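As structure tokens, one chain now follows by itself in the form predicted alone.
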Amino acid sequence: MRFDLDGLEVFFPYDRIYLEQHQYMRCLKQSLDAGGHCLLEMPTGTGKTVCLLSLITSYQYANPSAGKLIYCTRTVPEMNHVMEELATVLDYRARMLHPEQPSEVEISCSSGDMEDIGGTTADRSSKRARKVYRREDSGKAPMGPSSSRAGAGGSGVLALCLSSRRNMCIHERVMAESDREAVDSACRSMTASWVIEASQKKPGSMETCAYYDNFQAAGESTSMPSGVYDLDELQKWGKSRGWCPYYLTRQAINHANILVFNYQYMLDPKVAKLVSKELGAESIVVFDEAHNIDSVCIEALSVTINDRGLEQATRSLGRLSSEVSRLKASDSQRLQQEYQNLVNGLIDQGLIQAPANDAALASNVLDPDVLNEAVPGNIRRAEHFVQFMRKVVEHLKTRLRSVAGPTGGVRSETPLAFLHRMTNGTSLETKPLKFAYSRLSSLLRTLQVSNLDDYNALTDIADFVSLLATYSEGVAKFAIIMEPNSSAIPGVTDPVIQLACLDSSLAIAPLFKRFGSVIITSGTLSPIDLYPKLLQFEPCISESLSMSTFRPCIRPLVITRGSDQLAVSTRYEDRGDMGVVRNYGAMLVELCSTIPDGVVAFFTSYSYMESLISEWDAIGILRELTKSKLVFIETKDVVETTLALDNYRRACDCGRGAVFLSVARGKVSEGINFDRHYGRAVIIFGVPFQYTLSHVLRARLEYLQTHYQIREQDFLNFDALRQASQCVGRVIRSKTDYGLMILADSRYTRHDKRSKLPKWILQFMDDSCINLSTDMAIAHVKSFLRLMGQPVDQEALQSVLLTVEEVTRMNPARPTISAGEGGAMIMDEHNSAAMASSSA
């Protein structure tokens, strides 16, 4: 479909659009139009992620001075997925501005094939076929370089994808190692500067990496041809090439035209400067399931040190120390090297880039001084510069002792405090502290360390002082908490120093003030206006959309009580009760026995999910569950669960039918998907607030609640009642689907948490699916399964189809505006009556 879109031309790679994707497209220009930031909600499952690739690419397209599109994901099969959805935009859009040319892969699908957007069924009564188009072995779009002679999207675009090294290597032994920071660490070992000069010296003495070898060697002709690259296209591209696509992909950031990378190469300061340095204002930066936007930036400035990191950095230092005596014993020119570099100042000795104009991302753990001014001079030499971190590492020693002691307990301080403390203690100055983190960097290479895992301890009280010294005046943005047990094990004493971040805007400030346009988007923003807040922004568009349909897709249902008529919830003071933990047993039962293939169960937490499973398992629900469904569990084991999840599918594929218990907030409720017959049901058990007694949430709290004037149980609520959103919204993927959304806990019927879920839910819960009793429920499920078991309605799903006559209808005339004798204005007449008309 080629429409108009209020003057812009839109290529939009299906021959049909629902209206809120015409709704969602028309906020995106508005907000883009406007040079501001935006907040959208749109329902899962109507297309999102193609409203935004179509709608931008054609911004771009049509804006040749609109910059980068920077689409910032969560997880890698997340980026994988724009890739896919940009290839297929991109290749319409190239078939449609150069129609000689043919398409590189061009299958014709039946409407029988045909899914939702990410697929829609095509008009019957067209006369012409839909076309879908796939790549020829996965039956997916075209990726790779393009062949046509206009390039990608039939102007050249360029499309990126970064990851890490473990995700983008190519070399044999390193793709051989176990885990990310091996993989880091095997890599640096070949590919160092150091390691190159020397083996360039006396070649053979080193082992380099022949990938990066012939990259470097390569020089200005590294250059990447027009193309839409995921990650397994750029392992193949470097492959045959012989370069190394990891460094490559830096290198091809500035000609880049898209961008899709995880969230901490923008929000995590020490991860941003690896690619904000190539980034203009006139960028467009996408966050996409940025329901947890503000979480994920409070992690990114937030570090926890423990008795164990303690040891690991004494150690560290005793190396540092040995390496630095045996190098000035050995090499003493490099280290005065080091030592006249420092005086002449951070940028100057390359640490940290240079900002290319005033308005570039700065880092949030350094102060502008830090980056201006020379290193302070009783830590510019390196055996002063470990003996300073040795008094800093034995004062956070000390002061684990005190609480973990007989006489300690929980305490929180301000970083001034905290700091003040630090600096009576060991004579320290402050300044020096806030360059602690680059000037470990910068010893760290001088000594050629490749293995940086070995430092990971260190580096990290290294970022905790720098951020503690850069923060502590003004508003106390951040608390130290020192408590003297972490550990949920019992018996097990973990004594524990967390520096936490109280304001999720001072990650993510720095990107609204220098790019032009940030969108945040996801299913599940509601309630949208607790986000501005949050964040400390001002968006000029907030917008959540309703969904169209054409049948109720969605059954939302609140249980507030078993078949016994006593009522369930998961509140501290009930969730104990056996009468509670009997009746969400039977409760689950049922509706096993009752809804066919796949059911989804969330839980608040593991512990809560453990004692559950236990308690079932004595009185015998897990038997009478395993009589209709097999049970599979979530673990905090990464490598369990996806075995589980592997297992559960399976399960539903071949008819057994299973049932899947996880827990809100973890790795399953966050990125999976439960479409079709894999998820007929999502439960949840309760709501999942936040552990209330966290140290760190009770001080955000006070934050909130003293500068932002956020009341303690409204940010509860909405957390909560956002956590549910996602987890429910797993059900639900495509038009075409169905699923019900059970609510288990009899709180979900007070008007503060229900008025708190997305509208797309909302619109199809009545009176008649709140406050029912389990037997009530059932009767509401055998309902919903028999309307939606019916055959599905292909006329009255093109009735929430548009098509392009349609579309071009819902633009609002224009007036033809010509120039008359002596430069009259004159206007048509059509349009001339219905402005006045609209004006009446």
Second form
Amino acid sequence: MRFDLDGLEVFFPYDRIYLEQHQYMRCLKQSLDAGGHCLLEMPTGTGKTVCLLSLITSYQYANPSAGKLIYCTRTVPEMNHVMEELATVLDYRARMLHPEQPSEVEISCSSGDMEDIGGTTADRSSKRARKVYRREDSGKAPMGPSSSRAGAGGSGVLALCLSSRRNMCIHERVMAESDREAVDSACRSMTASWVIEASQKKPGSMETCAYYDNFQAAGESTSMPSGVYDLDELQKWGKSRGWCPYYLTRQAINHANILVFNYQYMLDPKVAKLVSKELGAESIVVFDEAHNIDSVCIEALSVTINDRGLEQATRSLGRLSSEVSRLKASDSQRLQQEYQNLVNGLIDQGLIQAPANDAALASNVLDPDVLNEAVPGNIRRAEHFVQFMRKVVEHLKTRLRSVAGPTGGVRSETPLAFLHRMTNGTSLETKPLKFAYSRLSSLLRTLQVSNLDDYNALTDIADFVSLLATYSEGVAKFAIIMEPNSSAIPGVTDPVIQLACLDSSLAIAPLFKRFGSVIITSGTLSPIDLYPKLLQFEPCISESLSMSTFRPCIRPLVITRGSDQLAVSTRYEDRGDMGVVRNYGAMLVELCSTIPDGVVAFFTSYSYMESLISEWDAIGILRELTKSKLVFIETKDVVETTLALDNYRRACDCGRGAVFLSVARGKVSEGINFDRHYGRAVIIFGVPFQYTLSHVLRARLEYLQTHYQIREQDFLNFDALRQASQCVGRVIRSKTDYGLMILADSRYTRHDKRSKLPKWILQFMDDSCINLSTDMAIAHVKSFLRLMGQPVDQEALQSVLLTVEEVTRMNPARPTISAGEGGAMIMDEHNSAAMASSSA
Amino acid sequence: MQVDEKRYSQVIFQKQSGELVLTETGLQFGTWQISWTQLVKHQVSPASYPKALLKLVLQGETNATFQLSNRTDLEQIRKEISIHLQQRSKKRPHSEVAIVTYGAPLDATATAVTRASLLAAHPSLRQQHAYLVQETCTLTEDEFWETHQHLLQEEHARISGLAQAGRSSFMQSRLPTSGRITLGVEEMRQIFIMYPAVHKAYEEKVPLELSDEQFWRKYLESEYFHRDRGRLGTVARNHANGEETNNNKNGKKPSGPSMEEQDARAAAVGTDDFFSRYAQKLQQEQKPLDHTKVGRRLATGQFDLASTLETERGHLLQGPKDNHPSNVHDDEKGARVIAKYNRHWAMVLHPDDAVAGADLLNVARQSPLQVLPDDEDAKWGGGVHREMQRLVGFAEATEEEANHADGRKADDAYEPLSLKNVEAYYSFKQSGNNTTTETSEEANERYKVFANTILGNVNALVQELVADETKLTELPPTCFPPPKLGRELLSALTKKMAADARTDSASLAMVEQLPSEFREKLQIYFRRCSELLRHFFALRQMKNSGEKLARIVLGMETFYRELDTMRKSFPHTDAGNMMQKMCLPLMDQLDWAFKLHREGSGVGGGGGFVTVEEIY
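What I would like now is the form predicted in complex with the partner chain, since the data block earlier showed the form predicted alone; can you produce it?
Entire complex below, previous chain first.
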């Protein structure tokens, strides 16, 4: 449908729309208009992605001055999914704008694609009215270059996605490598500038990548026709032209309108400089599935150093110094050149991108000294720098030894204290330390090292000291935590020094400063008022939307007791109790024998799951379980888990039914959907708290308490509950879907826990659903399933879907207000009135 | 050997003091005789008990309790009786013992299911079944399966996911380190389970290229056999000794293989070893499974967790981490349970797809090894620990498949230790590439050297004995053959062996010439013959089997005639003669069986039909 939203024409590729989708778009638009950040929570499975995409692309179309859309996803499958949705949206828009191309375009009832918002194929075909506009010929959203429409009107959009070389490379030999690091170094060994130079001087002397050569040869003439390119399409396009898709994409970023990539390209300062330099301040940044964004931010700036790393670093230094002396003998010119560059400062050398005259763009990850000044004299010479780093490494080794030694133990220091000891111990100055990371990159480049992974450990150490020196002053936003034993294996000491970032706003702050609109959205952001505190920003819109339903398709149940009325909990002191183990087991067996098809169960941690499973195996519960369901279990091995998931689906498909045992903080708990018969129920055994004895966590809690006034228990509850709601949110992916959410722990009855669940779950949770024992819960389950098992009431379903007319009615023409600044505030008022009228 | 009589004095039985005598036939107290056959079992009083009591449980539920004068006597008599009882139980037919050791009988449904699944899985078994039960009615359904009890039990275990344990020790008992080796059906089956390569070789080579006997002889001579020999023995002993070895573990290292074994191994080097080739082939077939590229275009539905982990700093994107420390003690156990259930689906859903993700074959093969406690040796090859496997794979890789990343073979400086170059570790180190180009003269030369070495050892031994034992000095010097004769004998033998051992390619070429229908026919005849003989020998050991035995013999006779007719129908050409010759071993075996049957007595070769004697 094509409708008017507060003066903006929105192209929405379905002919009906949910109320919350409309609200969601309205919020988005208001925040874009206001040029501010926003925080939006919308239930899973209500078509968040399509709303985001269709509104922002429509906005871009209406306001050509609006910048790029930068869409950040967490996983590669999610990225592919976004690209698919995007293709649908853009295709629809192109057809609406150019209806004169009927041969290529037809309106059809979508078939085949199961993953979008409509639910199953069967679901969709029964919903006669809800059509999706897709091309008939492919049955799939059109991808790739859209030659016929290139440059025509507003549809000339270039949408790209970027991933690592491993996912993009098309060179046969490089592709044969299995892991990322091998792929990277194989690629670098053929594409590095000095390799290219050498091969130009003496053709055939070095192996180069034909795709890269072709790409370079084409030079500036390389341009991509507009269209939507996902990873496959990029590879195809690259192959057809003989161009390297990875480098092509990196270059094409400049003129792409829509970019889709991983969080790290925005948040990790080391990677971000690759791409973010080209992004204008007017760009719109979207973080999807962003409920864990604070953890990602923290991880991006934390460094861990252990024994092995230090040893490796020592070896790397040895290699470096021999390289340096070799180079000195053979080509001292180059070293001299580097020295000159360093005198001139890092920016001139091109190691750090100049902040382009815009003060707002300055990264606060790098000290202004590093940006503006020349590299200190004592580390300019390569051999001096190697010596310098050697001292640093030796000092860290001593510290590590003392931690592991007899007088050692867990220690926590502020960066300042740590730095003080380091400068005292090594008689090094603080200032050169700040430059360590940049200086090392420069050296590696001068020495023409293609296999950067050999120097990973050294790079980490340089990163460590640079961060340390940069953030030693002022409020301690980092903590140094030294632990004598991080290893899980008893008897093996593996001491570590961790530079833990405590402030999640540090990594993301440059983004808030630099970009006009940063949109943080997810299915679970409750309690929504905590995020602005954690990330230190002021959203102009912060909204948690509830779900419009035609039937109560979610049934949250809180089971607090087993059938024997004994309270069940994974509280540390209770979890080993045989009664709890048995009750949890019996609960799972009973639920599995009542609930058809797929059931997913989450445990609080791998170790707890493993011990519980061995117990269950011993007392015969698993055998009992296999009578009604096949059992699949998540492991730490990615491939095995993937296979287990795949077979789980197969078991659900064939009707045998299956139960998937998983971990609340594992890989499956996010991003994998258990919709429809793949998940009729999700059970969470226990409250998935973080490991509270972790020293890093303790330091962070302390920091939050003193600086942001977030109480320890509040944060822990918040963190556990967002994890729990992520897990239970897996169960429902569309409105015709239904599912049980079973929270099995006596602690869930408490208000401080329950209140932190998202609004759209709480709206289905009444008093009869809490504080149940297993047998009562079974009765609930039975009645719920009987109700939901009935055919979908089409009339009722239609009632929650708004038609174009209804949408127009909600948005009466208001000529006095244009889509400009200030409009947002007025609209808000109107919005609530409209909602009231529509729900009445 | 046993001393004929053992006497224990001051033994009290029913308040009478007297002398207890152990003889070959039984026990004697005064005038009262107890024969060994009467004795079911014996018990002794615990060490804490003041009196030294011996209780004998006799047939018919009667007991007799003797009080011995002291503890040492009691210990001794206990051992003596144990030995006697063991000897007696050994004489019992083999198959009977084997059946008893396995689990409880299956219920009717399970039996039917297991039988059906077995027949479906094994074409040769199906053929036998069709021939023996359905066509000729030589056996009834139950009789047929009685002899396949092992297969049934195993299949049932496989279906229901049970693990079986403790077979290797059983095998050990039947394979002495030297002298006469008797291979029964059970032993062969064990070998096949343990070494799939041998099974493959057997299926392909027997009976066309090699006769059954030749095959087993080759196996016993091959380095493939000698390679793990002793290892399994150690494991079995460890298992048998149980806690004892656990306690002593730190005390002393197990000594290496005995001299005898070393010599045997040395002799095995250089014999044509097709088993290793088969093992290699099997390994290669399995390889694609082992080295699936992680995550790259994983052909499994929509889930690809690896693609994300493999981006720049993938750990950032995994979402929140599970920081909980893992509980190490349960790790192994939990992991095993998880592995079990993650493979369970294959049994239920698609047995055909089972190989896609789960290497069931391997899992099944490992299970008997897995349950042995503390078996460090058994981890070889079929090992429990992946790391161990990796290391072994490392050492075994050839230069072509060397791959550092996969942990196969090390840098070029490292020469992999395999049995092929084991000479490098002996004193008579040969220079250069002795494995590849070796003429028959050289080979003979080398055999001679081996023979000399062995002879030297024997001589040294004899001299030692002569020096030590005064009694033995009386031995006339002629009691040992003169060294020269021995040397000649050995060289003659080795020459014969060398001449006899046709190369594989030669026999293969010969076989290729034969018409394929004959080959198929012979294959079938061979299986039938084996099956009939197996039944024959099994039934012979059982009492009250006269009627069945007669039926089997009848079946054998029919079969013999059939075979004979076929043999006579061959034309008198070269190929025809050869084909006639190839039928002969089968007929010989049958002849032998008939002879035994006619005589109606005599001890057969265990439960099987092939007897192999080693040459020294």
